[in-house]
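Just the one chain here, the form predicted on its own, laid out as structure tokens.
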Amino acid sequence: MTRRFSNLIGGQSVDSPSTFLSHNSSNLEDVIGEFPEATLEQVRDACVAARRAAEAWGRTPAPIRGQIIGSIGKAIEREKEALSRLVSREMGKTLKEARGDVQEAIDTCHFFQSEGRRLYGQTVPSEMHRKELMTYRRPLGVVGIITAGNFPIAVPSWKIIPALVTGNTIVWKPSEDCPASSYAFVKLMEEAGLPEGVLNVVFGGGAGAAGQFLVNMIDERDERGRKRLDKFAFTGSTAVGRQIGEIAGRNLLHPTLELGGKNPLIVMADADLENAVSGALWAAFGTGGQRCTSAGNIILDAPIAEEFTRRFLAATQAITIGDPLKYPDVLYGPFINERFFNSWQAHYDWGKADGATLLYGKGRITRESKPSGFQGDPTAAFYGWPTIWADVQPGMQLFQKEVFGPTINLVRVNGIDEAIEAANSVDYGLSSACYTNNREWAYQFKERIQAGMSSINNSTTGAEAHMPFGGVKGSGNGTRESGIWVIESYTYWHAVNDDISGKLQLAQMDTDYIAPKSPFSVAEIDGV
């Protein structure tokens, strides 16, 4: 019998009239659970519950909030293996990657537990007598959050954990692609001692009902004229991010927007090709290319272009693919669902129209058409061939558009200047990488690349919990997640001046500035 789950609003389980099913990505006949499609009223109720809880949670001492964050980390750590297996089953990533997904949330909790004792303000000297100046970080209030399904634990933790430790309450709409993993994550957070209404969860479609309802809350006010939401954080497509940015802008909200990428990986003439091929293979095909930091364009310096292509093609042909829970040694598993597969499949038409050369790849993997390294039954899910395009140029759709799947382009250039120019010739700027042992080339790369994150002699993917994550151009709006930098996104600065003089003192007007004396000339000593 299929287990049925509920929205979590104000500490209560709330059912919806409509539901949807979550499936095992590697076996579509395996139903994980039935989840509610939250209604507009339920999303509004979640905002009301968050607002009701906001004042008490915001006044909870920050070290106590940090202690709860530490307890969340311990609960996740205890359930790491079970949660990782659920993520692998529901989303389709390998168990090794799923463990990394969960570990990222644990690391985030460990980091932000101590931030509860380090939400530093400053004392500032005043220009007046008997007056003190201080600054404090204050919570914004109620935060609306929408996250994607490719990292169902790590990415939500980047938003939820810092929002909580800084004293905000939350309405979260998880991805409809991984609701079971999200539900388990929330129950572990509740176990840690979050008060009712601090974290509210509404399930449903992203671009559809529940997601749109939550975005609409940015425009709404309650009966007292207060905003439903004081902050919005979103991970997803650039197109949807622009829509959220427009709505947030007219309501004077500064949203956190972590959007798409078309990430370059440069291989220079002096690169260690074995290392570069290894990094490029992971950047292109890890998680089946379903990462916003996956490599989109491999930019090859002409002297090594042919040799790199030969080695990379051989490595791609040796990839193992299949159900990651049945075959733990596969490099990648299925698409998250049919929607992702259909979106990826369309890029084959782009390549043909562009005139690029299809070096390897045949679309969907089937019983009749599968790579030699495929394991299991390809009809049980949606699997894609690892796909390589050659002779790709910066003006092509293949070069410019994000392809969320196991596809990579090979682009030939001459020298570091052409390589960086090609790398920057996209509307995105999330992650980037350059393989070289020439320190001047490495310096030129890190100085001139247009990206929020860069690696030298490493892959385009991979983020540590204490480093800032985010992009420029079409990849985001300048906000950052993770590390101390994210605290700016969930707090505002409160400046306080405390005058104990017992009289009105006017800055810049009643200040005892030192009167200048008559100018002294050194020439008088020299007798000139």
Second form
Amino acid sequence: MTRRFSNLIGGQSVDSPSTFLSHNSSNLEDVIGEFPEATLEQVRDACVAARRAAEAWGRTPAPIRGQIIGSIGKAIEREKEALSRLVSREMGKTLKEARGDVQEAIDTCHFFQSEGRRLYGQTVPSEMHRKELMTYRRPLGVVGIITAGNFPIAVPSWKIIPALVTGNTIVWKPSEDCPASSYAFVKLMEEAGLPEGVLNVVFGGGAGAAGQFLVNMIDERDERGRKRLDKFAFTGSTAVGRQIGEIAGRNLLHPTLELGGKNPLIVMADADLENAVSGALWAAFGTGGQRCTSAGNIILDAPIAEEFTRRFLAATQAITIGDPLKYPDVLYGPFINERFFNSWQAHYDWGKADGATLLYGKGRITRESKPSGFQGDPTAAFYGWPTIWADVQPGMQLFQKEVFGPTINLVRVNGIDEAIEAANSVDYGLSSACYTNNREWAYQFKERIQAGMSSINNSTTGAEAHMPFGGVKGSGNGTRESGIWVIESYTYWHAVNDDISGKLQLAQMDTDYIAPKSPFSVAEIDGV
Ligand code: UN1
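Output block for the form predicted in complex with 2-aminohexanedioic acid, input the form predicted on its own:
Everything in the complex follows now, all chains and molecules, and the chain you saw is the first one.
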């Protein structure tokens, strides 16, 4: 019997007239659950429930909100193993990586639990007597959230946890690709004691109608003329991000947009090649390339280009692939689903049209066409060959467009200036990496690379949970998630003047400014 799941609106389980299924990514016959397709009315009801809960939650003392965040962290910690298995089954990443996905949410809870005891404002001296100035962080109100399926626990936690600790209420539309993992996460948050209506969850699949309904709520007002949503946070494609940004712009709402990437990994002539090859292999093929921080272009300094290519090709040929729950040692598993596979496969046409050299890889892994490291039955799911393109140039589509799968381009340059120029010539700027032990080159890279995140002698992936996460150019709108920086996105500054003088004191006018005396000349002392 397939288990049926419900939306969660105002603390109630709410079913929808139509449903969609979530599958095991590694075995499409294994159905994990049946999920509702939330209707427009249900999405609106969720916004109403969140609005109703906003006043009391916003006024709950921040340390108490922080304590609930701490309890969420403990609940996830207790269920870490089971939740990681579910993520691995539903998303298709390895258990080791799924544990990392879950750990990132635990780390986020630990960080923000104590942030509930800070959320500092300032006391500021006034220019007048008997008057005090101070600043407070205030919650924005109701936050709409849409997240992607590749990190079903970590990435939602980057939004939900800081939004909650700062006193906002939420309507979340999780990815249709991993709804069961999201549901489990929600249940652990509920267990921690969140009041009804503080976190509302609406599911939607297929054409993503529920997501579109939620985005459209940015444009809607309630019967009292109030906005339905005060904030929107989205992780996903640049195309959808632009659409959200446009709607948000005309409503004077500042969204958080974490979008695509085409991340460069530079290997300089002096690099430790063994370290660079293992970092590049992980950046390109870890999670089957389905991270927004995965490497897209490996930029090789001419003197090591051939040797690196030889070693990287050999390492790629040795990659193991398969169902990660059956074969725990595989580097990567299947695509999340057919949709991800199809959009990845299209890049083979770009490569041909671009005239790049296909060094390794043959599209979908089948019984007849599989790399030697493949384990199990390739027809149970959608698996892709690790794919390497050589002779790729900055103008090519392959170089410019995000692929989101196990594909990497090799690009040859001469020296650090050309390397940085190539790295900066994509329209994205999320993550980046440079392998070198030359302090000057590392410094040049750090100072001139156009990216929100950079690693020196490490892969493009693996941002830690308390550093600012986000990009420049097409990778977002400049907002940052995680650490202290994300707090700006979920609060506004409230400047308060408290006048106890008992009379009207006018700023800039009724102030005791002291006039300077007649000018003093040093030259007079010197007698010149
Ligand atoms: C993503 O792919 O959207 O830095 C997030 C990393 C992970 C998060 C990736 N900590 O690779």
